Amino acid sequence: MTDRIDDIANRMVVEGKGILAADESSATIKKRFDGISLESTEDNRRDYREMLFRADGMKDYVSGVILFDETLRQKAADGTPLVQLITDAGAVPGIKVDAGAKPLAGHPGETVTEGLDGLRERLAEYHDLGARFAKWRAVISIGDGRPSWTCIKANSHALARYAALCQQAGIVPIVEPEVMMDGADAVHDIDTCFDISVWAQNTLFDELFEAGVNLEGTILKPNMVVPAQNCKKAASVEEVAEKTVRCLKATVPAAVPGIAFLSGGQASIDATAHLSAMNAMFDLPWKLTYSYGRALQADALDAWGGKQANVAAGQAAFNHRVQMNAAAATGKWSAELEKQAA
């Protein structure tokens, strides 16, 4: 089983491809659909995901897809399981398994991710449904007195317990300790983000070791080291790349096969530029790739607009973004390439 998990993990971070995060909850996808004045029905959600999964870019640039529970069970309009569309494109189907970030008792403004109860049984079912990796997201916020040690420790421990259960079920765990980029300007510049990210990731890998998790069969999905969105002190692409890689070198064992960054609310172009700079500037022991949601989907969603007549336009927008991020995953993206391929 260990060799098999290692093999899946390596397929997920194969060079020149990345992971599509299509695991938006029903509440989140409703907000996205509200932006294009589309009702969030089961059929509309299916049609949107089917449009993405049938796009040509899936075959060339996507190594895995994170799904929501509903999507894992859905079939395309012609009756083909959506999981089959993903595997036919050569990508690995995955599943979000956490139950969301809930208030952490005794620590106002902080959360702990729940969902461990019954997870063993759910993972067995998800494996039967075709999922071969899973994702669990922890949320770390920066603010006055935040994060606390309790928050870092509780979330890291939950991630480790989840990861151990995944591997026992033959499923690769993606561990996601996200330091949010929406903190207050006064306490959340890029250096603060660096310090908290190092703290969170060091604690996580301590917990993974203590839980007996096989790192060769584990993927890290971290935030990039960036200042808060409303921080007045901007950071250059090179500074983000340098500080992010320095954080990884200080925290991530070389046994981990790959790191798939979340976009974390960055603009699509920014997320692409930062990833490319890291791959171009440094020789690293891990594959650095993407696991983006909005940064891959926003343009496609707008181009589609919920209309069948716009499926080709939506797929073209999606193909462009995954192509650009695939170039970034090899350090070959540039603003000129972005314009040429548009």
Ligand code: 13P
Contents of the next structure:
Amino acid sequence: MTDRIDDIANRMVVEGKGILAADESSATIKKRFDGISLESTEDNRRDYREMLFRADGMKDYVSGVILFDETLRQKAADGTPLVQLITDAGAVPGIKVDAGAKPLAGHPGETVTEGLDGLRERLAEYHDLGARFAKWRAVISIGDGRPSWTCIKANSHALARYAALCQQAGIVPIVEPEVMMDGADAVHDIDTCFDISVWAQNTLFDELFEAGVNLEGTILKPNMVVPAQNCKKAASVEEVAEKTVRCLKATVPAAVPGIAFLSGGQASIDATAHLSAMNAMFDLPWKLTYSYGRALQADALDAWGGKQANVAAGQAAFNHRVQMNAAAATGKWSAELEKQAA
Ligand code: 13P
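What's the form predicted in complex with this ligand like, now that we've got the form predicted on its own?
What follows is the entire complex, opening with the chain shown before.
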């Protein structure tokens, strides 16, 4: 295995595997643990992630894991570094490096993702700790007058500066311009999501070009093109697949080795069905796979419920979900397979 960024990027999107996003910030994991009435302590966070990283599904279906800073430095209960559990499973460890989406001055309701200050030094340390890819998430919300050009431009520019710094440090950047499907006033339809996603992704690739980013060592993590959670008009699986692929074809150069979707609040099964439909319906220049957080973890978190006695049940739920998504990554998932394997 080489350390060239294009080789690492290809490993991250290898056929039949995908990425586990386990990089919830302290605030986000607390929200998830609140859902199972579990206190968010350092040990509980460690136990939960250790359960996932030791699951059998890791070896067969996970190419990489995105971690939060704390987890990259944590040890399993027996003293094994969590990073080692990931590399032992044959997956690439990655790290979330952005400092979060902060209010964009002069643009109420919009954010710009921060974290460029000191990033060069942090990336060097993360590389020493074993991370070989990174993630930076920009948040683009649709609503009254949103998104603004300022929001799209500022976030794309930051993503490009981040990506260039990553590559200089020998780290593959995942660039994530997330057009949100949820939010209190998000009622937009699928065609609005399409238009905004095309705009955001085109702007991002312009900025990546201007920053001299090597696309062969870059992974795109986009939203799928879907209606907002509160939109009254639903979209079929085929429509989501068709519009998402049309958006990607209009924006993503073929030099990019792979596209790993976020789940963004879709039901777990929808995220699987959409991915499978895209891979089954189209012949594409890039690999299309998953980089799901919630859609890979929700069932496992519920089955575990914070109890040591439920570790095997939590792992079984994770194994099932990730196996189904691995099938989707080659277009081979079906509702029947879902039932048979359950
Ligand atoms: P979700 O799949 O839960 O949207 O999370 C993926 C992610 O990493 C968001 O940044």
